[in-house]
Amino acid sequence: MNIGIIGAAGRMGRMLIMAVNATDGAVVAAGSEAPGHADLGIDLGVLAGIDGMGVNLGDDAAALFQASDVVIDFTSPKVTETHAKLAAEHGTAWVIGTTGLEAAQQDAVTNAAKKVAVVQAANFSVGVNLLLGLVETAAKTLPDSFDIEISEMHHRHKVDAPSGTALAMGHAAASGRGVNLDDVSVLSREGITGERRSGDIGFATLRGGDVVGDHTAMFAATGERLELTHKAASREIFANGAVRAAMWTQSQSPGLYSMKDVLGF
């Protein structure tokens, strides 16, 4: 498969180049960055610290979609929204790891999925997606007397909070309890908040250093506490999962899919 990588010069982009290069049956067809980027014109293999591959970093996202069977997109919500039209126009499958999308931006993704296969995930790690299933099962199994709190920590450069993975854990917990997360979520606490409201799902966000991603779901009751935790030590797990999803789209009809579909959970 010809795989295009948007944001190819970034930390995740370089990891994706290496992951595609190491995958049988896949080649890096194109890589792009925003116009004016300092690395434009450099060979993608050189950017990733491997042998040159004869494909240089460009700034034309439309050309990238045209040259690719599937595009992997780890960018920003606003940029990802503009790619929805390109994916639909060129009939190019699309793998999205961008988090923090607003309602209109998510609508653009959903509309693109009417014409092409789209895999969207807050986290492409196999372990995290298993964690989401465990969180939903725990929330469904444990009585409502267990309070649910979700904590996450990421590196100092992360711009959205809570993380997309933390929110996905919240949705999993809410699904297990048969409620809507928007109705029960507490995204932050400050000042005199009063007692914790029964049934709430709370979030705590930490930022610092070079932490790749730590996530914990806590189920706390009188006399006992259950904690489900995933800790990522390298972005390689996200890159490998995204490439796996990209390869999976080859035989899929248009639609909006998740990593649960890719992994067969």
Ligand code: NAD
Given for the second form:
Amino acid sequence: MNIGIIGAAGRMGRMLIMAVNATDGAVVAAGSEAPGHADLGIDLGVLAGIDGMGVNLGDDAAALFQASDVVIDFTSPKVTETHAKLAAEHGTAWVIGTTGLEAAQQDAVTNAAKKVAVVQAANFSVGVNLLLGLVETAAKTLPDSFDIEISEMHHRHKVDAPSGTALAMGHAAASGRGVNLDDVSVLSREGITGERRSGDIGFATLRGGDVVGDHTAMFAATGERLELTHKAASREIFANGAVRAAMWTQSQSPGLYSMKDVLGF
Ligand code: NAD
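Could you present the same protein in the form predicted together with the ligand, rather than the form predicted alone shown above?
Everything in the complex follows now, all chains and molecules, and the chain you saw is the first one.
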């Protein structure tokens, strides 16, 4: 399977080069970055801190989609619409992990999935995808007297908040309660907020250091509190999950798939 990695010099991109390289039946077909990037021309293996692989970092996204059976994309929402068009034009499956998409960018992903297999996940780890199911079950099982709050912490370089995973947990909790997250979410709090409204799903965001990703869903009632927590210690778990998703697309028809589909949950 020829796998292209777009955003190959990023934190996730470098991990993905290693993960693809370590996967039987997969080769890194191409890697690209934004035009003008300082690392253009460097061998992808060297970039990832492993042996040279004879494929250099380029800046031609169209050529990358052309050369690949599937492209793994952990970049920026600003380029999602362009990548969606390229995936559809070249008939290249697409695994997208970029978070913080606006509505038009999400629509572009949905449209691309009419032409090719697309796997999109706010979090590619096995543990987080199990957590999403547990959060939905807890929200469905516990009475409304349990207040739901979601907290997350990430490294100081993260640019979007709350994290895509925290929002996915919010959607899972809302789905368990049979409500729409947009109607009940409180994304941040400040000043004299008044008392907590029953049924709200609140979010709290922390940023600092090199934290890869901590997430907790809290179900707080009078007299007891249930907490479901996941802690990521390495980006390797996301890269391995994304490569697993990329290999899975080989046998899939066009459509928008989640990591739950890949894992068979
Ligand atoms: P990063 O900033 O280290 O890497 C992003 C890379 O994309 C950069 O190297 C940047 O130069 C590159 N890029 C930007 N525009 C480009 C273009 N036009 N063509 C090619 N490359 C381009 O960030 P990161 O920590 O690797 O995270 C990237 C994204 O993935 C973020 O949205 C983050 O939230 C998300 N993420 C998702 C998961 C998941 O499991 N879904 C896990 C970790 C990170």
